[in-house]
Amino acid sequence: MSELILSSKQAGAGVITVNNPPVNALSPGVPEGIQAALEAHIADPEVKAILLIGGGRTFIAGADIKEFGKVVAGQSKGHNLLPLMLAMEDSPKPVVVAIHGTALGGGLEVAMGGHYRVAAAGAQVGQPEVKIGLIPGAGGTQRLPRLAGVELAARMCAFGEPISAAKAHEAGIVDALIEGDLLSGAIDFALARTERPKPRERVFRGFDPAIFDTLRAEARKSHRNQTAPLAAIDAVEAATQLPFAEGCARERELFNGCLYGPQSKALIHAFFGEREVAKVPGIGKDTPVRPIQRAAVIGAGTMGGGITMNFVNAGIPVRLRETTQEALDRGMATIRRNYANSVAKGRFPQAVMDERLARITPQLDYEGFEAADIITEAVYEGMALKKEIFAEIDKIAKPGAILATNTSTLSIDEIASATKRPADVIGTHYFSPANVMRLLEIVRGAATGADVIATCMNLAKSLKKVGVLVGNCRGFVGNRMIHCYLREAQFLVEEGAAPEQVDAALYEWGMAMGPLAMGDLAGLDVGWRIRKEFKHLEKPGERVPLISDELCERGRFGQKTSAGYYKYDENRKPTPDPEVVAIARDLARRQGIEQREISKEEILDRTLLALANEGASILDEGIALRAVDIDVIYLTGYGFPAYRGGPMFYAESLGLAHVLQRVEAFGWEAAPLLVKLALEGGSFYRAAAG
C-alpha cells in the first residue's frame, strides 16, 4: 500500500488516512492508496464500517496542479478518479468521509463517492476548478446537483466559491456536523450506521430549468470571456438531462475541452506564479525578519489612506501624518468612509470598524514616530518634497526601522541619499485603491538590506498582498512599462483613433477597463506632473505623446473635472465627447500627423507588444527576476485579464517571431532579448531560469 495512505482499524471501522502534506493533494498513488485499503477493510470480517479522513491541517484540498500540465504536455495519462468513486458507492460496507480544513475540487468529488459525508463545524467544501480554467473532471457536476439541488450545484461549480460546514450541511452536502474530536465523531457516526450502506442518490429535488439561463448571463458578466464558467453550467445542465454514465461523460468532454484549451494553460501560470514571486534568490528562511508592530504613514491622502488601512487591518497601529487639519480631517473623513461602507455591505460589522479607526492616531507633526518598526511616505511624486521628508524622518526613526516610500516612479536610490542609512531604504509602492489592490511592487535600491527585502516580502503577506521584488529604475516594473503602453494608446488617438474605439478594443479583449478611461479615473493630472519631473530625459527628435498634456491644460483632467478623454456625469459615467477627436485632429494637423482609419487588430498589438517588448528590455537588465514576476505584477495590479497569463505569457503565446516581426513593422526598436529568444526559438521563461 502506497506510504501517502495509512491504514488502520479503531473499534470496529476501518480507518485511511490519506498522508499527503501539506494539503493531501490527490497525486498519483493517492487515489490508488485509497482504493487498496478500501478493499482491504471491505475484504476484513472485523470491519463493520469505513472511514476515509485526512491527515494534518486539512482532507484533501484538490488535485495537484502540476498533474494537469504534464497530461497536456503528453507526459502523463493523469489518474481517472472513477474507479476508486464507483468502488466507494458499491462497497457493502457504510463508507463515512470525514471533513476537516478543506475538500475542495477532486477532494470534494471523492468525499462526494462516500455514502455519508460528516465535518468538523469550521470545515469549507467546496467545487474552485475555474479559478485555473477547468470545471470538475470527476463527476463533481453530476453527483453535486443530487446532493446540494441544482441551483446551488451550478453555483459552486461555475463560480468556484467554497461553502461553510454549516451551510454544506443546510443543503444536504454533509449528512451531520461534528463536535468535539471529528475521529472519534465520525467513527461513532458511522458504526450507528453499519446495517447497509446509504443508496446513491439519483434523484433531483424540484428546479427550474431557467436558472441556467439566469446563471450563464451572471457569469458572462462577473467572468467576462471565460469557457470554464459557461462549461461547468453546461455539465450541471446535462446532469438534469442525461442519465447519470451518459452525464459522466459529458463532464469529461466538456473538462477536456478546457483542459487542452489556451484559458487552462494561463490561469495555471498565474495559479503558480503568485508562488513562485515569493522566492527571492538570496533571501532564505534564515535571512533575519524584522519585527513590525508598530506604523506610520505620512500623507493622509488617497494613497496614504489606503495605506494606512492595510496596516491597521492586519492589526497593526499606525500614527498618520498631515501637514494641515483640513488635510488630515479630509483623509480620515474617506478612511471611515470606505469602513462605514464595508459595514453597510455586510462585510464586517461596526465593532470591527471601531477597532480598526482606533489603531489610527491622526496627527500633523513627528510625535511617537520614534517608536515605529516602519514608516511609509506616501505624498505627491515630486523627488525634492521626497528627500525632505526622508532627510527628516532619518534624525527621527530608531535604528532598525524600515524607512519606505510609495513613490510609482522615482529613484530609490536617490531618495535613499538624504539618510544616513540606505540599508533601510526600500521602495513599497502600492496600487490604488491601495486597501484593495493585491499587488504591492516592492522595489530594491542599491544599498537595501537584504532583512529589510525579507520584511517587507513577509510584511506584503501579512496585509494580504502579492509582494513582487523589482530593481530600481524610472517606473519599475509595473509603471515603467504601462508608460508604453499609454503612449500607443495616445498615439492611436493622435493618429485617428477616437478614444472609445481604443478603449472598446482592449476592454473586449479583457483589460479591466481601456487605458484611456483609466487616465481619467487617475488624473490625468497625475501622468502631467511625472512627465514635467522627466521632460529633461526626453531623447531629442524622438515623438512624445502630446493628447494627454494638451487635455490638463484645457483643465481637463478625468474625472475629478468631469472631463478628460470623456465627459463624466454627477455619477462619474462617461460619454464619448466629440471635442476630443476634434481636439485630437487640431493637434494631428500641428504635428504634421496624419489621420487615418485604424483597426481593431492594430488597436490590440500597439498597445499590448508595447508591454512584451518593454517587459523583455526589463527581464533582460535585471529589474524583474522572472518573467513571471512580470505576468503577475500585471495580473494583480493592471487589471490584465488572467485568463491570458500576463503580458510576456501572452506575446509566448503568439510565438516570438510573430512578436517580433510585429514591433520591427511599427519601427520600434525591439529589445535584445526578444530578438535573440525569437530568432533561438527560446522562452522568456527558460532565459529567466537560466
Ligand code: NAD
Contents of the next structure:
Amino acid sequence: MSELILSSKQAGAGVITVNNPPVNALSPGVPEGIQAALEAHIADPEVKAILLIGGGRTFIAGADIKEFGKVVAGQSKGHNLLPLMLAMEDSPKPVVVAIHGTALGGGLEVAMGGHYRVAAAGAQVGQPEVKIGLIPGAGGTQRLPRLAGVELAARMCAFGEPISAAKAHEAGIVDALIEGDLLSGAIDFALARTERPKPRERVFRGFDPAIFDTLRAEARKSHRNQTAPLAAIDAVEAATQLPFAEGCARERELFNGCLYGPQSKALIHAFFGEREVAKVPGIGKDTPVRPIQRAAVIGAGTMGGGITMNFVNAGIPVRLRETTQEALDRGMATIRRNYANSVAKGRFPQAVMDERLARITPQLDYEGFEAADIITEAVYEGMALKKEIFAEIDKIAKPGAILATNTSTLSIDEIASATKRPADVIGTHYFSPANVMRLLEIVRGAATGADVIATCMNLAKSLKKVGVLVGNCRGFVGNRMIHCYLREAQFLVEEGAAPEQVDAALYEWGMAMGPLAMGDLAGLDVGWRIRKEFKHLEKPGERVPLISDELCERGRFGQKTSAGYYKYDENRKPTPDPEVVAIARDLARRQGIEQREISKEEILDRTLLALANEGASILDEGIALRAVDIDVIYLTGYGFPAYRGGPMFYAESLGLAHVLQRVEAFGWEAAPLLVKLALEGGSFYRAAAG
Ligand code: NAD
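Moving from the form predicted on its own, what structure would you give for the form predicted together with this ligand?
Okay, now the whole complex, with that chain kicking things off.
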C-alpha cells in the first residue's frame, strides 16, 4: 500500500488516514491507496466500521491541479475517482468521513462517497472547481444536490464559494458536528452505526425548476463570459432530470468540455502564476528579512490614505504626515468613511474600525519617523518634490529603515540619489484604490539591497497583496504597457470609432472596464500633466495621441468634471456624448487623420496586441522577470479577465506568428523578442529574462 495512505485499527474501527502534505491533494496514488485500505478493512472481520480522515492540517483540499494540464497535454490520464467512489458506496460496512480544515473539489466528492460525514466545527466544504474553469468531475454535481438540496448545490458548484461546517450540517451535507478531538469523536460516531448501510436514496427534496434560469442569469452577470459556471448549472440540472448514472455521464461530458476548452487553461495559468511571481532568482529562504513593526506614510491623498489602511489592517501602526491640517483632515475623513462603509456592510464590527483608526497617528511633522521600519512616500508625482522629501527622510530615518516611493512613473535610481543610502530605497507601487487592489509592483533600483527586496515581497504577503518584482523604467511594467494600450484607444477615436464603441468591444471581450471609461475615472488631466512634463521625450515624427488632451483643454477631465469621453450625471452614470465625436472629427480634420468605419476586431487587436508587443520588449529588457509576471500584473492590477490568462498568455493563444503579422500590418515597430519567437515558433514562457 502506498505510504500516501496510512491504515490502522482503533477500537474496532478501520481508520484510513490520507498522508499527502501539505493539503492532502488527490495526487496519483491517493485514490488508489484509499481504495486498497478500504478493501483491506472490508475484508477484516475485526473491523465494524471504516473511517476516512485527513492527516495534518486538513482533509483532502482538492485535486492536484498540476495533473489537469498533464491530462490535456496527453501526459497523464488524471485521477479517476469512480472506482473509489463505488467501492465506498458499495461497502457492506459503514464508511464515515471525518472532515477538518477543508474538503474541497475532489475532496468533497470523495467525502460524499461515504455513508456519513462528520466535521470539526471550523471545517469548510465546497466545490471551487469553477475558479480554475472546471466543474466537479467525479459525481459532485450529482451527489451534492441529493444531499444539500438543488439550489444550494447548484450555487456551490456554479460560484465555487465554500460553506462552513455549520451550514453544511444544516443543509444535510454533514451528519454531525464533532466537538473536541475529531478522530475519537468520529470513531464513536462510526461505532454507533455498525449495521449494514442502506443504499443511498437518489431522490431530491422539492425545488423550483425555475431556479436554474435564475442562477444562469446570476452567473452571466457575476462571471461574465465564463463557461464553467454555466456548465456546472447544466450538470446540476441534469442531476434532477436523469437517472444517477446518466447524470454522471453528462457531468463527465460537461467536465471534459471545460477541461479541453481555453478558459481552464488560462485560469490554471493564473492560479500558478500568482505562486510563481513570489519566486525571485537570487532571493531565497536564507536572504535576511527586516522586521516591519512600525510604518510611516507621507501624503494622505488618494494613495497615501489607502496605503495607510493596508498597514493598519495588517496590525502595523502608521504615522501619517501631510503638509496642511486641511489635507490631513480630508485624508483622515476618507479613511474613516471607507471603514464606516465596511462596518455598515457588516464586513467587521465597529470595534475593529476603532482599533484600526487608533493605529494611525495623523501629523504635520516628522515626529516618530525615526522609529519607522518603512517610510512610504505618496506625494504628488514630481521628481523635484520626491527628491526633496527623500533628502529629508534620509536625515531622520533610522539605519536599516526601508525608504519606499509610490511613484508610478519616475526613476527609483534618481529618487534614491537624493539619499546616502540607495540600497534602502525601493519602489512600492500600489494601485488605486490602494486598500482594495491586490497588485503591488515592487520596483528594484540599481542599488536596492536583496534584503530590502525580500522584505517588501514578504510585506506584500502580510498586506494580502500579490507582490511582483519589476525593474526600473518609466511606468515600470503595468503603466508602461497601459500607456501603449491607451494610446491605441485614443487613436481609434481619432480615426472615427465612437468612445462607447471602443469601450464596448473591450468590455464585452472581458476587460473590467473600457479604456476610455477608465481614463474618465482616473482623470484625464493626470496624463495631460504628465505628457506636458515629458513632452521633450517625444520622438520627432512619432504620432502622439491628442484627443484626451483636446478634451482636457475644454475642461473635460472625466468623472470629476462630469464630462470626459462621456457625460456624467450626478450619480456618475455615463452617457455617450455626440460632442466628443464632433471634437474627434474636428481634430482628425486638422491633423489630416482619415476617419473611417472601424471593426470590433481591429479595436481588440490594436489595444490588446499593443499590450503584448510592449510586454515582449519589457521581457526582453529584463524589466519583468518572466512573462507570467506580466500576466499576473494585468490580472491583479488592471482588470484583465483571468479566463484569458493575461496579455502575454492571450497573445500566445492567438499564435505569435499571427500576432507579429498583425503588429506589422498596423505599422508598429515589432518588439525584437516577438519577431524572434514568432520566427522560431518559440514561446514567451520559455524565453529567459534579460
Ligand atoms: P494626491 O494628489 O491624491 O495626494 C498627494 C498628497 O500629498 C496631497 O494630499 C498633498 O497634500 C500631499 N503632499 C504633497 N507634498 C507633501 C509633503 N511634502 N509632505 C506630505 N504630504 C505632501 O495624489 P495621489 O493620487 O495619492 O498620488 C500620490 C503618488 O502616488 C504619486 O506619485 C502618484 O503618481 C502615485 N500613484 C497614483 C495612483 C493613482 O491612481 N492616483 C496610482 C499609483 C501611484
